[in-house]
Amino acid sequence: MSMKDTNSNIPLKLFLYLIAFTILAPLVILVLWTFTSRWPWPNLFPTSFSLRALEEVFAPYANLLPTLVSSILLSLTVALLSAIVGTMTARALVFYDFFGKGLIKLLTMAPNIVPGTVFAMGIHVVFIRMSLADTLVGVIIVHLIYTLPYSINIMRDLTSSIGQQMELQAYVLGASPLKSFIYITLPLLAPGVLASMNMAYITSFSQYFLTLLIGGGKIRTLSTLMVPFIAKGDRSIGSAYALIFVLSTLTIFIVMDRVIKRLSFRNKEENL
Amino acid sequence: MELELKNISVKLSNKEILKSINLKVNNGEFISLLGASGCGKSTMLKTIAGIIKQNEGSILLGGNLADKIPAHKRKTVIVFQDFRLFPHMTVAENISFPLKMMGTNKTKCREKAIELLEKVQLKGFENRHIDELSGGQMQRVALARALAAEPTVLLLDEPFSSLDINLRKNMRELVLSLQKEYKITTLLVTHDQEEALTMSHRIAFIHNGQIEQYDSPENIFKHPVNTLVADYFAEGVYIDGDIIDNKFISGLFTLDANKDNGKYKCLVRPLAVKVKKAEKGCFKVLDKIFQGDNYLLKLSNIDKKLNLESIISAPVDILEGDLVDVDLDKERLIFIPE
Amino acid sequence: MNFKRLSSILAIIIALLLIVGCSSQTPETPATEVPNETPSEANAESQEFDPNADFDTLVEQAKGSTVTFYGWGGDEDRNRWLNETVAPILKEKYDISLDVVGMNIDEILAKLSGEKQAGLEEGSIDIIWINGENFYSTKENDLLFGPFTDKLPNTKKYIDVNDKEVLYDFGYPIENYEAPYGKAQMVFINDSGVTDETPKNTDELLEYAKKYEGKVTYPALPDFTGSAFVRTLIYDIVGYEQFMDMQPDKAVVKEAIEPALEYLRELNKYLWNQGKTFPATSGEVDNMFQDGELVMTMSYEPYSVAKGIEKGIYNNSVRTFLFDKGTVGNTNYMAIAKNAPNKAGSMVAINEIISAEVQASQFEELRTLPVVSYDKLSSEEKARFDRVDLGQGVLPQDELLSKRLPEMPANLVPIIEEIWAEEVVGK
């Protein structure tokens, strides 16, 4: 019986290994390139190594650490706001009827329909008039415009699949609308909140053109540091930045996952 | 607590669901709202609980106007058909949720949850997860949770319909015993006439958003006000006629009937029809259907073109094609005024 | 149910944001809008600044201020030099803080035109690293401040104002709207350890490509380097003089370069992937050369080989070579945005960057050809330039300058790029 089980799992295992490989192999190559100066074809391994990329990336003038910390904070703010606004908007779209509902559904897709540069130039002019250009708030808002369609759609599907039944049950058991939202709906929405925060975080963290244009160069992020090197084709410095990008994002995702699980299952841990 | 609905009307997306409902429920009474699906009985429950707002009329709880009290302060607790246990909480957490909302401290919450679990015969289940429970266990947890909310009115929305038939009987008994113990005014929404008849002090029969009849189980069964109510409990054959001086006179037969003069329909349910095998009987047995304890006989009087059904206890020697004599049980005949 | 109102309002706010974002693409007449938040303050500032003032007054005004320097951020050596050499000099000498902002020229142009459209009188960009078509379009669209270079003492002291590259940028008159920053020149690069030949003209290049079939290519136009490479080939075949005053007309240009187009199509047969496709960027071509996939690469930075060898990217046997008739060269410049918040500081900073000291340091550290006129230097200064160790695999400055061909007028460049896409790729 157990023999049979392991046999039938072989294709699945192979598939999992294949997936792991396709995820890990590029990472390994990033690590190798970070320390490589030359890797001519057809050599299997790099022919010469150097610390040049790390020296450049960590050089004092590049301000990597402050920039990294502020980009993470920026993207976390965007992710949090996006999840909050996305959850609320999804609720409004799923449960309530109000004037212009259809239009809003359509408009949440607009930034993905209109070409990015065109959209950015348009919003730039508006932001200058609203004194939002070259400010952190402006960058956060413009990132939100890009992340919200994802957040709203993720939350909308989940909200409509969960429905209002649990909330109604909580009302009649004596929970105010706010408490039922916090204790019942939010924990049920937690997987969606996490997915939407991850999506918003990565969208914000990798924004280059919008950050540069609306931030006016004053708001510096890891992407605004990294992209020029990738565009230029400098594989060592590009890989070093990309590695920092991937590792910091993974760390943030793990932290987000833990925090959200802890928050949504808080009741349980308290009572047990 | 005493509950009163005055002239309640509810419209949902421009459709009239409830039309001028008036209903008074005494403290500690067990009332069934009986009717076919879509008749508005669930809406009535939700309106009482305050999660649907009535368009007209008022709701009184203990003699006080409750219209302005929001759902979470009414203490009118609904147990839904699908139980709606919170999947991210344990059994104990589910039960103590209403207590937590009242601000009860954690130790008290847990004590109370354990106490209520014992009441619903689920001792030791407090740390179970919801997905580890069977349907009946979920039902018990839902009940315990509703009781934890200390309801003034308990509203049960088809609570037994998703359970196996064997389980239903147990659950009905449990609900009745708890209702008696806590003396909670209870409204049960059901489409099952047997459930309504066996459990309630009074039954409100609802059809098309209106209460057709509100009476004790015996009265509503024996003296339905119209054919709608009568048919819902048990179908039969109607015979038109008039009652004059305590006699029901139709083209087919004449009977004693202790009623006011007027036009009536006489409902002949199968149990009211008694048959006797007779060589010169005027009814012919068209069909004989086995029903476990009973047989259903389909009868036809060829001369008068009258079809009747009869339920008789097994065993019987009557066969298909036999001729029989028919006798009507006067106690079981129902006269409905037109 | 309190949520109903809250979430509906939120949804509407988002919708409004999206609407303004999408609707504002329609350009509006810039004259109608001047709603600046603090017009009095802005005026006070601009009244104070007088471009014609004595340079010492500007230095005084610039004291304690910050100058932002916007330019491409993908050159780690230049970033380091600006931050670690130029910035300290400006701080020490003038108490000016230099804020180096990495931004591509396309985004700088987008930012400036957006600010102009919105009527923003005071932006955030002071100095812009610019040349060619971008200078042409910014100047034509009135996005630049000037003229100003004639007011800088170091222009008189170090710059040859009659030099064609000081008067014209890709054939377009500069009129003192930008100051020279550094000189660039197209060079060819291969590895003597791999191939002996260094083609001296287009014919030899064709032979070279035949011999190393599939191992030569160039970046697809309009890549900056690819475009300059093709212009260099055109010059070698049909000469450069005729382009200097050519009509920016596609038919005229096409006729003039027809022999070169034929050559390019012939060359295609022996290129990487038979010239059906070309790598998108010069970075890709260079990476392929580093990996040994190609036997030749090219750069607009004449000393890139020396830097590459030092960094270990190139083998020690990699070298630079030119065509006998020469290669295109250009100068890149520094301009000041019309809405620059710190024009006085910008002028002081630019004046310092065109000094012998900073130019010499640029030559030493970045090996960028200086823009100062050798004849105007003092003997000490000359000695400093002469001492610079250019590194391995490169050509001396005088050889480069003697084989330097002028860039085409800016408005011919996109026409050639268009013709190349139609007549050369995959033909």
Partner chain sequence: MNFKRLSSILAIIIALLLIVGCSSQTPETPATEVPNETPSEANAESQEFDPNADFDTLVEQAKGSTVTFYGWGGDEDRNRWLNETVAPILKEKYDISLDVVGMNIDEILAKLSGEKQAGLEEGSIDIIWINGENFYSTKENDLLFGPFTDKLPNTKKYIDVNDKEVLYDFGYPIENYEAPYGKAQMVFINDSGVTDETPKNTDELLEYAKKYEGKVTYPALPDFTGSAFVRTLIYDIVGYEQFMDMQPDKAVVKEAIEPALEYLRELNKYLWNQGKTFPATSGEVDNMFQDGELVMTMSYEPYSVAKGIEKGIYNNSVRTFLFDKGTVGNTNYMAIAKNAPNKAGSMVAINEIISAEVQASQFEELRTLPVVSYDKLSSEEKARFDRVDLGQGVLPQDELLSKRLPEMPANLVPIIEEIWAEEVVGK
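None of these values were measured; they are calculated from a predicted model. Residue numbers count along the first chain shown, from 1. Whichever C-alpha set is largest while still superposing within 1.5 Å between the two forms counts as the rigid core. What changes on going to the form predicted on its own:
Once you line up the core between the two forms, the Cα of Leu14 ends up 2 Å or more from where it was. Relative to the superposed rigid core, the position of the CA of Ser48 differs between the two forms by less than 2 Å.
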The other form holds:
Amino acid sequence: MSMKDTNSNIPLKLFLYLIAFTILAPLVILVLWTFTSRWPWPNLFPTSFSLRALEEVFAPYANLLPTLVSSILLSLTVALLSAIVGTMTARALVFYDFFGKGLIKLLTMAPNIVPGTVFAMGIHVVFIRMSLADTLVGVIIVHLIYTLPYSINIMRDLTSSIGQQMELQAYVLGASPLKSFIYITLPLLAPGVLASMNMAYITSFSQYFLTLLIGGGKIRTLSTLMVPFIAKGDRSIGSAYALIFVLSTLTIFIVMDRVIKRLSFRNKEENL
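For comparison with the form predicted together with the partner chain, provide the form predicted on its own.
Next comes a single chain, given without company.
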């Protein structure tokens, strides 16, 4: 490699180091605050350490493990439903012309355009009349409403770039529409499906206000445990919950990535 190539890579390396620092620095601060009992301003490092935050978080009365498991299952359900509905909606918007197509495109952005508080209050009234308030189904539906715009837009762009030619060739060779989609289109869509599931999962997992409002306090998630401690200024306990939030989310992302890659690889082997 020439000296000129080395010099041209320096800005890129500095940019990557900057990104790594902005990602890792908050995690280091979270770890420090989790074990800190006193960190007065303007000290650069804590002056004393304690296990109080971990003792509080993992205390039996905190019900951390059941709440974490239920939060993960709820968000995974939302992510799966969002990916399925988003993929089917994207295919309809890309490949078919029908009455109201423009309206559906507009509605896919509505939850992100309308202010969250206005949307939450309006949907809460509707859910009360439909007997969906204070229920798990209601929380899943309201999370799904918020996550679908991301899934639909991700899958619409990917579906448009892939096209339908491969499926049509499979039809000509005698494959059924279902087999053509499962063995040909779905492996091609796998990166988008993973991206839409990740986006839907993190959006659902981090929802506090909607979960509290629609769930009525009966549906407990990790966010409903974490946010009150952050709001009242208990940084040690809030950081402990935030650290668990980050680690559990990364674990789920890694698992989803490996599962989708394994399924795609298995489909390729069966095709060969």
